[in-house]
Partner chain sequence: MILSSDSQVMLLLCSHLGLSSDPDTAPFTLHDWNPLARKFQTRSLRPGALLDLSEQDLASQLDLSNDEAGRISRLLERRGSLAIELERLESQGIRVLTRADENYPLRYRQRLTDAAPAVLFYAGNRELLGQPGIAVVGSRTVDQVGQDCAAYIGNACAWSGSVLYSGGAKGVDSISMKAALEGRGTAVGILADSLERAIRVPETRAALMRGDLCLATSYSPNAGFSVGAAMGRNKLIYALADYAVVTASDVEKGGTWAGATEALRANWVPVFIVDYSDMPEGNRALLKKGGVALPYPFPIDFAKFPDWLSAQAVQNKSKPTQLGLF
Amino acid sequence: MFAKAEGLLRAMIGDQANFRPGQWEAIETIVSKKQRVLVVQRTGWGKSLVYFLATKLLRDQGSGPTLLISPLLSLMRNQIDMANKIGIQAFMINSANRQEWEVAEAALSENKCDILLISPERLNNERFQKSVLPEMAGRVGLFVVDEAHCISDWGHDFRPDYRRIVRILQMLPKGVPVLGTTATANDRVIDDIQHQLGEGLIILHGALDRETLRLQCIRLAKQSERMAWLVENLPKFHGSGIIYCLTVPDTQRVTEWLKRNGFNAEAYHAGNDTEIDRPALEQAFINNEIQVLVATVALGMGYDKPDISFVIHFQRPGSVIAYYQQVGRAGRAVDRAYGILLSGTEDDEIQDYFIDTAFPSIQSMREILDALGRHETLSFDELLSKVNIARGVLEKALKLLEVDGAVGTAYDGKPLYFRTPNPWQPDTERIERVLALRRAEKSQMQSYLDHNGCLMEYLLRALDDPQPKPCGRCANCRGKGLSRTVSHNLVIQAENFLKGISIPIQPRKRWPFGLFPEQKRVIPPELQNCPGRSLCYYGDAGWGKLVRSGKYSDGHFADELVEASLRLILHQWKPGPSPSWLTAIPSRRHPDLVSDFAKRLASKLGIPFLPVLVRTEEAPEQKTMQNSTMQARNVLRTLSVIGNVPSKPVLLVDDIIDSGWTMTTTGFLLRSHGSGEVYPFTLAQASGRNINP
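For the form predicted together with the partner chain, could you give the structure of just this one chain?
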């Protein structure tokens, strides 16, 4: 069998190829012994080769197709092409390629599919269960679980769906081999996986060192300093690379800054920006048509571009495991690559936010179960209109409750959620454990920043590499590295850039579900707002910090903010037909804060400030309203229009925009009372809901 496997290997990747240490061992354990194997090897070692060859050998023995479960299928196209070289037919089923499902089903029913790639959530999908599984008559010849560290709570990106995979593997009768693969798992993660998948699991653990990688850490407190550093140092790197940021707005700002400075850079994230075509960006980056990809962790697991020569972190990631996985993308097929960690003052704040919002509150979970318990089934929108929980949190909570077995899903054109009869208790112990781990990981990364020994050795030790030793390549081993200082001029330019960018406010076109149950959800176009602008992200670099101190410490917005707003409106935005009057969202809690700012802005613009809006009752703070229906209802209930509303275009001013429902409903009120076009303007946009990758 070895000779046959070697022949296949050479057909796949070339006449001279030999197995790397561990590859044949893994294949043999799967194919001959039908056992369960966990392969821990760095990315690029050739895990896919193991499961492709094992699949081929098993299929030739008459086994059923391999079922490969991976969270990132979009990145596997090139691997599928590789499999085709040894006559393996691979098919993929995910939520984005419904049109290809029938092809895959047909191939399965004719036994022509050798390997089926699915995302973890497919396992619980009704169509998958009702049409795909029966087509393969359940003959799974081999289970492959990609990114197996997700099985463990101790893994850095625990995914609820993986708990489901574990239960499936626990119920799997013997005789079906299982292969788990991961590039990043320390001993604790491996022990946990072994505990969950059974003592029979065989671990094949390789060395994780990447011998081409040169590591360095640089602290630069301000964003503007790090942006200046990028402009000064990027030209020193050859080839292409990735800059990782923690938030979507950061990727956008850094990209824009780099473009202005003549770099070929693009932003990559999973925010709700419709202009981002991630597969196209991935392809362009692989083809080296993009030099710098400025990405969130959305550019994640499994992305395999061999010739990445640098990975720079604009902010500090949450854990060594996450950092090593990201930095380890560099230097696979190049002789020399750089992994530079920049770190600033905002890092802790952002990491704490991620930790604090990692789990929906127990109260939210109970609220959801109560609402579902009163009904047979509810659609997502129906459920959302019955609970005071933000859309994103509801999605996360439902996923957790589903994996807990407290909520089930049925399909009737769309997913319908229902309460199962399984009991549910919040697993506070588990939550505490995970949160404590996240905090420990955070401090382990903080120590990495200031470590003065070998940086690679530090990382490998943290990952329980079998043989960590000083690398001789990192900035600490060599005693030199890239510059830690930046030119003052460039920093000033970056600061001006940060203050000069504005953020669009997209008008909403539909009412939230359930707000006006008897009416259409479309807002009539003549009652919608025009596109608007915000000066900055709240609390961020640029103007964001000044807005925060104005709102929460000074009780007054500085004149600098009036000037900046004026410049933005007159020189950058230039709304037309231009607004001929101005009004502001009133607040009973802080009656003067916004109106005082609005009056100063109106006088600078040379247009009248008209207080036509009043609060009829004290409204609960909009940010305590967690979803669209509740927010829009809150505004409509507490706000009304008095006096004469001019039929001319109006600038509608508020301090911070969050969900946008205050602006949408107020604009709707103004237009219903006869005003002209409504242009929303706010000092800041809350980045909280936007911060996720």
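Form predicted on its own structure, per the form predicted together with the partner chain context:
One chain, no partners, no other molecules: that is all that follows.
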């Protein structure tokens, strides 16, 4: 069997290939001993080879198909191509390949599917439950849980849908082998996975040291300093690499800065498909058509480009485990690679946001259950219209409540949620325990930045590696590394670049669900806003900090912001036809803050300021409204137009835009009262909605 497996390995990846230490042991434990195995091995070790080769060997013995559950289906294309070389027929079922479902289901029924790859969310899909699971029940040859740390509360990337896997495991016939794989599990996570996957689990834990990596940590407080550092130091690296950022706006800013300085760079994040073509970027990067990919964690687990020569973090990740997983993208098939961790003043604020939003609040969970209790069923959009909760938070809350058995799902063309008879009590102890761990992980990463000893050894000890030792390669071990200082002139250039960016405000074209009857949700084109602009992101390294101090410390926006806005409007944006008058969003809490700024801007532009908007009643702060329906309703209920509205184009001014519904609704009201084109302009755009990958 070993000889056969070795032949298959070489057919997949080359005539000179040999098994790495531990690979054959894992395959043999699955195929010959039919046992449950957890493989904990470093990134790039070849965990996918284990389940593909085991699948081929089991199928040749007459076993049924493999069912593989993974959150990384979009990144498995090259792995599936390798599996095809040894005759493995692999099929995927996920939300992005609906047109291929029938083909996959037919292959299963005809026993022509060797391995079926699904996302964990499929386990709660009605069609999958009715059409696919019954077809596989009783004849699964191998059950694989890829990225098994996602099954654990303690894991850095816990996903509620992984809890459904435990139920499938309990249904498997006796003797069906099970494989879990992960590169990012310490002892605490391994213990939890062992509990989830059942008794008798064999742990195959390899050494996690990455022999080709050279690590270094550099603190540079300002974003402009780090951007200058990149321009100075990227030419020192050979080949291609990744720069990780924590927010979508940062990927866009860093990418544009690098392009202006002559680098071949592209941004990669989980934005709208119309913004970026992620599969195309992945392939172009693999083909070395892109030198630098500036990415959020959307480019994370499972991405396999073996010749990455550097991974630079523009900001500090939230945990050692997450950092190890990301920096491990580098150095898989090169003799020397670099992992450079930069860190700035915004890191703690961003990580605190992630921690604070890790779990939906208990109050939100109860409000969801109360809303469901008052109705037979509610769709997702109907729930949003009744509960003041963000869309992403509602998705997470419903998954948690479903797994807890408090919420059920019916289907009538779309999912409909209902309250089950099961009582529900929040597990506050577990939530506090996990949040305490997240805070401890943040502290551990802060300590890593200032660690004077071996950096690789620090990571290995945090990951409970069985044999941690000094690497002799990192900047601390060698006593030297890349420069920690940057050119003052280049920093000034970066600061000017940050101050010269303008951020588009795209007009909304449909009202959110529940505001108007379905047939009236389209906003007529003649009542829509024109594309607008924001001067900066709130609190960022350009004008953002000046906006924050003006709003919350000074109670007055500085003349510098008026001048910067003037330059943006007249020399960068140049809206046409040009606005003939200006008005501002009124506020009862700060009645003079925005209007004073708007009057000064109008004077500089040489157009009149007309206060045609009034608040009819005290409204909750818009930032406390958590979804589109609540945000738009909050404005419509409390804002009115008074006096004569000129029929000419208008510049509509506010200090900060978040969801965009204040501007959309106000523009709709102005156009409905006879104004010309409405051009939204704000000093800043809130970055909270752009923090996620």
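Positions refer to the first chain, counted from 1. The term rigid core refers to the most C-alpha atoms you can superpose between the two forms while keeping them within 1.5 Å. Not measured: the values here are computed from a predicted model.
Original post:
Core-aligned, does residue 10 move its Cα 2 Å or more between the two forms?
Top reply: It does, since the residue 10 C-alpha is displaced 2 Å or more between the two forms after the core fit.
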